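What follows is one chain in structure tokens, specifically the form predicted alone.
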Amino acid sequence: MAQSFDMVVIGSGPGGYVCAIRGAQLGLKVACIEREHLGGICLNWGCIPTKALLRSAEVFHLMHRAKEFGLSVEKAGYDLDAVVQRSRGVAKQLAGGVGHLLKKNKVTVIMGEATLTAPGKISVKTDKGTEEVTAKNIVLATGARARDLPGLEADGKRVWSYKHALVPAHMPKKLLVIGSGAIGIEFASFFNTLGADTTVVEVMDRVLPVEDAEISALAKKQFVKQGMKIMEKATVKSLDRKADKVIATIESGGKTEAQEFDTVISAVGIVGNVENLGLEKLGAKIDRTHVVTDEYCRTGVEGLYAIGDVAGAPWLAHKASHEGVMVAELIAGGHPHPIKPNSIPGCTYCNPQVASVGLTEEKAKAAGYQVKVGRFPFIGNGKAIALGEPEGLVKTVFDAKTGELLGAHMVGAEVTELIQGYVVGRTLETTEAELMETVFPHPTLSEMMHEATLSAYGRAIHF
């Protein structure tokens, strides 16, 4: 006999497990189906292990700067296997924590591959056979995977996806990274810091193309200073794979040239995991590998929702989690607010870090706003100088008519932690007046957030 639930969540990533837990907290009988790893890609092969790797690279970078701080380090080196082992250990610890949380909240976990056979009905292939499950509400949280472009497919030997790069078979000596979004530039930053001769190829006109142009330019300046080669408006046309090298044909500025690398990382986007779920049979609409939903993550099929990466951009773990909470509350009879895409922060953990929320200056002007733009450089901040991190910028974009904070953009040390202050401001619908009246502690990097607001109105004190 089929098990019956109020809500079944397919996928246990940061969208799925959070949705399941919130549903259970609200009194729903909940099951979570996972085909591979509790915690999904984020905890096992994404956000968390990459940050562990990048932390090792950051410490290694600081070891080489020891003399600046009056310290001495002899023969600074690294053990790549140990760096990777630490990263995997962090991922394993947190994935285990997800299992504990699901159990604590009395969520039934079913390990297997799910297929929707009819409205409210799911067939799950498990190690023990096929299990039938019924549910009043089904939430798709199946996530996404790396996109493979024809001819650029990862093979795990000399051409890597993000998964291969997390458990590298060798340390690259000469590395090509295709794509300069968050995933590409983070791996470029990691391996470049450890000594790889790194080239980044980006098809758009700048690295980190979703960021504010001014921030992208400043980040690029630092990447180049660190020894990276950045090729913009460039395309990798083909990869000729040999046993110990890859010859990449790169088109740039109307010219085509062949360059030799020993390792290539392909980071050219993601595709949603929509296959073999039975979605077409139920009538769910799929657009370019993503399930089409409304602002409440409803698919248009009664009782069927989609959250997180499988439901489209922005492809961020925290967006998935909030969608999961919203859907659980909706199913439980609540009246949650829909997620506002322009108030979801984005963070990239390269060196220097990049973080943003809301509209870029360019997009704000294109949307018809008259804007006031504030800027404050790290060199004007006492804490930044004390940390030895004087390179960076905090930028604000305000509506000149209403004072609304339209966007905030940062590059520099710890900006992925700073951005949340502006995110809270946007959620509270703050204007420049409230930010100006807020007292920021001294000495902190956060003071730059105050100064960048003052700057937009010609009132900056320290610059």
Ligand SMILES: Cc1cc2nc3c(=O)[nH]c(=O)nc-3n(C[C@H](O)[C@H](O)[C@H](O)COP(=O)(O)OP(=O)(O)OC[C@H]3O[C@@H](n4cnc5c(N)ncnc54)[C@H](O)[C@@H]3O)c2cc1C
Given for the second form:
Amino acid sequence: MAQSFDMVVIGSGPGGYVCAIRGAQLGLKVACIEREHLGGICLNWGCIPTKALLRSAEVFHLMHRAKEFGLSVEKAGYDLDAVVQRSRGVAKQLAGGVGHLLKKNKVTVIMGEATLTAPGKISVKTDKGTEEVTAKNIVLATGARARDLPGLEADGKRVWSYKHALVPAHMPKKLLVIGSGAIGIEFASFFNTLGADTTVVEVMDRVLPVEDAEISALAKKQFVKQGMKIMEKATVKSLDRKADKVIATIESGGKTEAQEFDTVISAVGIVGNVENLGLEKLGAKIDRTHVVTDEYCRTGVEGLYAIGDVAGAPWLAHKASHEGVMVAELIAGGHPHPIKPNSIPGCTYCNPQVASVGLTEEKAKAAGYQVKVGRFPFIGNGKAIALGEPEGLVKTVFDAKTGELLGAHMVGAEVTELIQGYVVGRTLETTEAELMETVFPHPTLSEMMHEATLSAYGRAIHF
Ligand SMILES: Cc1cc2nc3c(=O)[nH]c(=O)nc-3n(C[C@H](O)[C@H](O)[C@H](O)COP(=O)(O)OP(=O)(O)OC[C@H]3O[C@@H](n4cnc5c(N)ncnc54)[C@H](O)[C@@H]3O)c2cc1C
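Condition change, the form predicted alone to the form predicted together with the ligand:
In what comes next, the whole complex appears, and the chain from above leads the way.
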């Protein structure tokens, strides 16, 4: 007989497992179905293992700077296999933790591939055969995968997707990264720091194109200083794959040139896992590669929700988790608030780090706001100097009429940890007045968040 549940979550990434746990906490009988690894892309092939790799690169970079700090390192070196093993170990540890949390919360875990066969009915292909499950509510949290553009498809040999790049079979000597979004630029930063001669090709007019233009420009300056070559408004037209190299035809500024690389990372976006789920049959709408939902993640089909990457941008783990909690609360009869898109922070863990929340200066102006913009450079901050990290900027964008903090944008050391201060501010609908009133501890990088607010009103002290 089919097992029946109040809520079945398909996918155990940061959207799915968090949704399942919250549902169980609220007293629902919950199952979570996963076809591959508990923890999804984030824990196994995304956020976590990349951060582990980038930490190794950061330590390696600091080893080269030892003399500046009065230290000596005999010969800085690395063992790529060991770096990768550490990253895989971190991912494994955390994925194991998800299993433990699901068990602790009495969520039934079913390992297998789920398909919706009728409203409230799911068929799961497991190792042991097919299992039928019924559910009052179904939450799709099936995530996404790397986009393959025709001719630029990853093959795992010389052309890699993010999955190949996380467990590199060789250390690239001459690397081409196609796409300078967060994923592309993090891998570019990692391999460039370890010594790969790295070129990044970006079709838009700047690297990290979703970020504030000033922040993108400062990040680019640092990347170039570190030896990266950046080609903007450029397109990789084709890849000619040989046994030991790839010849890329790149169009830039009206000219086409062929360049040789030994490795290519294709980071041209992601597509939602919407196929083979039986969605069309149930009447759920799919727009290109994501399931169409309203602000409460409802698909328009009674009892069917979609959260996280499969429900569209921004493709971020914390957005997936937040939606997971909201949907679980809705199903359990609560009245949660929908997520506010302009309050979802974005972080990129390249060197230097980049972090932002809310509207860029350009977008705020385009939306009709009169803005007050504040800026504070790392060079004016005592902690940044003490850390040996004097390059960077904190920028704030306020509504000149109301003082609302519309956006905050940062580049520099540890900004991925700092941004949350402004995110809390946005949740509390803060204005410049509360931020100015707030006492920031000294010496910290966070003092720049205060100064960047004061600066918007002509009151910065240290610059
Ligand atoms: C290299 C890389 C680095 C990243 N770094 C960051 C970062 O630093 N910060 C950040 O916020 N985000 C980052 N992301 C994005 C982040 O990983 C995703 O936004 C997040 O994983 C989305 O969570 P999800 O729950 O929607 O889906 P996923 O994590 O993709 O999980 C979906 C799960 O569903 C399972 N599944 C799919 N179909 C079925 C089916 N039919 N039956 C059963 N199971 C199924 C899959 O196996 C998978 O485990 C990164 C992504 C990549 C690729």
